[in-house]
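The data below hold one chain only, encoded as structure tokens and taken in the form predicted on its own.
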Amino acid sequence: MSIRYLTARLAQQIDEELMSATGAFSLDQLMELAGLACAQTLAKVYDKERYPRVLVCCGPGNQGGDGLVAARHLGMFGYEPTIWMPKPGSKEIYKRLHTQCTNMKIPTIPPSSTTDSLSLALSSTDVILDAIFGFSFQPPIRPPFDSALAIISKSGVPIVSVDIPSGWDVEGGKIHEGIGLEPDVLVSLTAPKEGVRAFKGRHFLGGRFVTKAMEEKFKLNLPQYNGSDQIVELAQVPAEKL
């Protein structure tokens, strides 16, 4: 049987059991394994020796956590990450993970003159993380974002967007021409989402925290990962399956 795509709805239900006394997991266990699993992905693709600039941007949500996780592993794999997050989190969790990676000594871009610093970034970049919005995320796409997005868009610099690409819909995909990003390579985690089956750049699944009885329970039919991969590469969906 084919990887089950998961809508919003089963996505939010299959987190909150993974965190709730039956699944026993907390929300940093799940956030480091998430961004691990973005670090490999970015590190399988672009080696380090061709693209050693990595710029890691991070939303405001767990997303932009998952990010800053990544961010840290990214420095411990020998690249090198800045982070951009205009709109920083306000949870505690979120802090201590920019703390961790400025004990790193990751630099992260000021907030102020929000796309003309992101604008000489991008000059100065390799590949980019985009860990901007989540499955949770609603449009309008509001400042800064909107015009971060464009100019992210325009750069040319390759892109690896973790879970879902920003501005997407979770179920309906890119359903606005011109809003939304085009990345190259796509890691979900957990499950693939509703809106990325006709995506058509390399997919990578990130997972691996998923119990058993889990994927039994929500019939996801997970594929194997090999050896201590923390990643998986997903094969396309068939046309006549979109």
The other form holds:
Number of protein chains: 2
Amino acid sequence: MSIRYLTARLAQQIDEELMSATGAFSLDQLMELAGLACAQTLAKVYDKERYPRVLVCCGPGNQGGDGLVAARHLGMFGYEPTIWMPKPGSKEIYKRLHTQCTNMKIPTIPPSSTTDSLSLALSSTDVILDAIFGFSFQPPIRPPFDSALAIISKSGVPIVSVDIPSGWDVEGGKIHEGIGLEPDVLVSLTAPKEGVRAFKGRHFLGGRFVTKAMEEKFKLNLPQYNGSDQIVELAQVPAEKL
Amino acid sequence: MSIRYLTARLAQQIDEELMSATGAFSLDQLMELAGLACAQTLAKVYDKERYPRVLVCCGPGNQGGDGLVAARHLGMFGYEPTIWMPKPGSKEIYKRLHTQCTNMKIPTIPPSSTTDSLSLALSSTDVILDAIFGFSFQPPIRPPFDSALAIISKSGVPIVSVDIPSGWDVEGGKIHEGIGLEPDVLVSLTAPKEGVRAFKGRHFLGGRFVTKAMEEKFKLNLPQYNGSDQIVELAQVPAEKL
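Having seen the form predicted on its own, could you give me the form predicted together with a further copy of the same chain?
Okay, now the whole complex, with that chain kicking things off.
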């Protein structure tokens, strides 16, 4: 049985169930484990000696929160992360997560700056962590993300995307307005989304917090993680419809 | 420079600073990373094939919360944890963490049961995670923990202690009332406590969330963690007073 690819709606349902009174998880917990998985994936593929400078691109939603957690862990691992977050989320948790990064002296490109500052940052970036849009993304791509995606794509810097490459349809996988990213590495959280069935790069899974009962209920067919790892690489096998 | 051993007061101060408006961490985050470090330490020393059955002994405070997080991760890693938590903490977070374990079908010995049930559980336990007393422990050791520590000690089952072996003075290290535990493995969180200077077993450090600024402010002289590891083993070097 192959792993299940989730619709946006099912991904949402699993998230809600995890954080319901029954699931009992807090957003803080899930985001911490998700962000740690993103950081560990990047570290597994891009050695910090050769790729020390990571540009962590954060969207305004929970995906951006995962990015902030990942930025902090990357800083702990010895990388030199920089945060680009042009539309900081208003939730209190993002503010806290961002303060934690600031306390680690992780610089943030001023939100008010133009995409010129993004271009400038990219010229001294070794690898990008794309935490812009997640599984709740709905087109159209609004400014400044429309021009930002084009700039990131053109930079040629390797990209690690979280959950769904930014600019892709969460279920259809097609690239919107021709400006979606083409990541080298993808880290899916909880389970991969429908839209990444055709993804050809290295694909990891993170979010090791789904109970066996939930896995069975939603027929997720998750792969085995090794030992105490928080991520597992998915084999390059053709995805079958369940 | 050797690592700094913390007084109870300094450990408390660091915890408070991490969770202050300035530090911006939530208890959920810190406990998640601490508990994960405890589970990874146990998994590093005690292979799940030979030591599958883990009795996670939880006290009523934050240390017990770390234990609950560790129990969940151990379950994820493929161990068969059982929880012994005779005095469940009243904080809402412990209830949530316990629900997460229950959702994973991790059994809990009924709190109302006598220490006979602890003895019975120990007879089918391969390794103990001691998350009973932490750095805020103050003697005397109250029932049922007094008799429980004696029973655990006599069982001969290997012990992994969190932060301070239960029954030890946090600063003096001496064993209270002759019933403190003698763990084989210790996982110190953030930085080791004064009381474990003379600890002879394998000693790990977890809690990879202390900023460089904080490390310098408190002169912690923490060791380097490897790669994206959440734990690091401390070398067996004689501890020097700073």
